[in-house]
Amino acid sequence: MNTTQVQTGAAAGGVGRSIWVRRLWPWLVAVVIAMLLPLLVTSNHGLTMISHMGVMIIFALSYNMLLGNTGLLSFGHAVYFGLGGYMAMHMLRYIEATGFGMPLELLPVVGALGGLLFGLIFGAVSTRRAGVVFAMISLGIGEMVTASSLMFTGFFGGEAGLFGNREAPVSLFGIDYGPGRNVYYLVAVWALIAAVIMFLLRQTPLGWMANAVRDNPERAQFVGYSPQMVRFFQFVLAATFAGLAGGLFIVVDEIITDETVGMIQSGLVLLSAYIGGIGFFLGPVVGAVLVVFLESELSSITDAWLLYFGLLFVAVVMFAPQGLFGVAYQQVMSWRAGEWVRSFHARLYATSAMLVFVLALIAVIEKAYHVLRHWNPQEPMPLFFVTIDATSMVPWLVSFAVMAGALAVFFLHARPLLRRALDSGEGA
């Protein structure tokens, strides 16, 4: 072998080190986060809170097999989510009542297999056709459950659900799953191992396959693959890690009720992965983060909670469709580039523009709930650190005016200015 092979050699040698260190340090950055996330929460609304994040982490990213790996649009993948819990809450009961051996550390996988099995049975069945069809299928399955689950109450307990105790199993490691930090890093590790294997699954001929049927079925199927067994393992797929997820709800909670099969739950992973950005792997991740953490804060601070929720939506829908990771994306390589050096202030005007409008949104929105819903419109209300009286007409027509008056500034002058400095080479 000459000098120059062996140069060769030690740069392809390099390359392909360099290439695995960018495949691998995001993993160990998120293992590093999860283990060092429970010391900076350690309150136990906290606890329950970053664990029900890893949860419907493995939720939303089995959602995004379908969404954004696939192009279904399911409005019922709750379904696979909640039977795969009360599969597992059942085991877990008959654990408490025989003395079963299974260790808690296994139970998700009974979930995993409940969502299995039902994704199998109406997979066969929604798969047949994509598009509007598939949409009202799911739909469709996902109402025939939800009745049912009232129905049924042997198997969904009726209204008050079902309830079961964690520390009844044995546990691998003979871990005490009591404290909430335990359960918590229980979540972690599976999520991330639910995480790697569905990353690994989008390197495979079926996660490519999966892509092909998305952009263009008709070319997939001129090929040699049929586009309804590639949906269909999607599918069967994507049920199984909402089962998964269905499994560690039950060891965190502890109870499982007709919620979990219900349009609410459906609804919040449709959010969590649209949000965070279907195109990304990530984007469901953060999105995941984000739904839990408002659901669970924003809902003890207002009634508007859901409204706040769908105002975000559509506000993603029509001005982000990539989602916040892939806007975050888009900013950081615009930063890569120095494009932000030079279009700075520009973008600051904008936005401070429009966080004006937003701020004034929301003032309008407290206000409407407090004279709607409050049992004395009268009382005072607290807003933004000051007291004001809703009845009164002095705080709509301030808001009013400042909606306006930022929406003016917005359209007639800072959006014109940023569109100057980017047609112009100023800016991104």
Second form
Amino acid sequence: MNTTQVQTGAAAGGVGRSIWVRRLWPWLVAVVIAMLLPLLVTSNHGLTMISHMGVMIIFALSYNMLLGNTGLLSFGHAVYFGLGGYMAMHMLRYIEATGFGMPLELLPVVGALGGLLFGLIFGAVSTRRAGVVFAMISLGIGEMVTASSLMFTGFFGGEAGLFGNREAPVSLFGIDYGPGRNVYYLVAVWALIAAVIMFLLRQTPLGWMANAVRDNPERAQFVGYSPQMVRFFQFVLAATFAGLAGGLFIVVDEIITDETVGMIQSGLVLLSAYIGGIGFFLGPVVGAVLVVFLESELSSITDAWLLYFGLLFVAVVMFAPQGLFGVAYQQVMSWRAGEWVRSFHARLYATSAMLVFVLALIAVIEKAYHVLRHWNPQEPMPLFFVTIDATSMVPWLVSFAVMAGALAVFFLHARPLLRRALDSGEGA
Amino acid sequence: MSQETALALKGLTKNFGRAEIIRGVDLDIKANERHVIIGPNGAGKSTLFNLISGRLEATSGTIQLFGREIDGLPPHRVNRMGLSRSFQVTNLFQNMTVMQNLRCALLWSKGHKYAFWKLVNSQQEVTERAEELMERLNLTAKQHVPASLLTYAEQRALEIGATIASGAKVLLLDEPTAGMSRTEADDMVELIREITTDCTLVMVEHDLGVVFNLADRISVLVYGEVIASDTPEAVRANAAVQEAYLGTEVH
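Next up, the form predicted in complex with the partner chain. The previous block was the form predicted on its own.
And the full complex, kicking off with our chain again.
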């Protein structure tokens, strides 16, 4: 389908071709980044992390089909991720046991079919209403599946979960999926395919009407569409892609536990989509990459990583509801409008003040963790290139003083200055 | 005028709790007729529209569209059977552009339903029809402007456009000229006259100039009952109408 459109675009002459170049270059950039990434990240830990990023990108994009496109806030999207993963894991174990000839490359499709199946079942009951009712039902279904995982230990593998061996199935292309890098490429290819499909889905009649139903379900009815059916179809499609992500996840990890269907996983995908920005296609991609990175890297640097994670989420909800990608997009727009030229110094000043505040806040949190959590709080504590005693008063006073000072500078001087710099441009 | 009946209401009532808003309405509207419903505030005109279009469910009575019962059906089913309505308060997809609003209004009637295997922008028929509509509504220059940023009169025009887009046989317009200046209202009446040459129009209207200018027949709704349903001349001469609606009380 794409090739015919490219051809008609080219036939239309230079104008058509330039439109296609403009539409295609972000995808080409994505392909190049995905292909080159393993050259930078070579450790096993790093390869697992970027594989998880690919999985999370599919999962978060599927979540945004609900939240961003259809306005459905789900607290139980991990149900389809996890159940898809379990379906794929059972298939993997079946292949291992019987030598069934399904290639590993297609194993995620089993996950997608699992997501589709459970999406059909649970979607039928949960999409009758939107808003709070939908959110509550999604929460209930999430709890129900979590409870089931304790009852049906044959399917869910109990507390230990289920193991599989990704080297057991054959490969379509004769690739050895022992090394993490090869698995990463499998994830990357699937993530790109899934992203392209989800991108195109937004431009179909269903995708359009999903936006319509989100914005004004009543008017959608009066142009012939049943909001319930639109939500149902979107829900099933989102569940299918979540299942695909789950199927890829077990290929990467070769183990699945009931945590994958749980509340934490459901919360994580909501955070990823929201932090990145639900109003943009690329928002959840940015969010997924960031969340996996923080989960994987920040947790090895500091015990307080979950707290930082929560603070980041609260900060985004309060100060940047358009998400981090949305903020970046606004900055680019403002750059193009020439606002940066006259406000560059004011921006730099305000950002620096905020940065100083955040660093002082980090110092406070780290010290608090040291004092409250360390077995010996008196032990010298390394902090920003210096070593301090967290039980003495001086470092605390310094941190609080810097925090207060930075806030005062920001609110009393930097922000008014920035506002004036922007206003003067509009006046001129 | 022995034509087919487009819309037939029989013994229609609607109660909200113990308040009787529609109290037994019988009304026959012929195909290709321009039928205007007038009546004082609170007479139940908008409620009547909500009943016909499926937004509300009737307490009792039947509604037939070209002989098929539509009472109790949800709005999207009524719409698919060929009845389309506009709203008194502008009711559009505010974040979408003019073009997108019209395309959304066209998708179902062009048979695209819930398709997720084709792109909206490559549906030539939808695009052409939407462009044609924009031309008619004088909105071509604003095609990429979100509905929320249009002027009031433009929003009203788009509202009409979204209503007629599906090619419905029966149109229900709820006060299309409300809040408009004289010239804007005249433009709107011209537009309505133009688009209703081959379909049935049922319209609620307060502006009596517009009413007598446009209507083939007029029904007068007072306290949930139709007290007269006749040609404009006969309604104008009707004593009961003058008493109840035009305000010349007889002591």
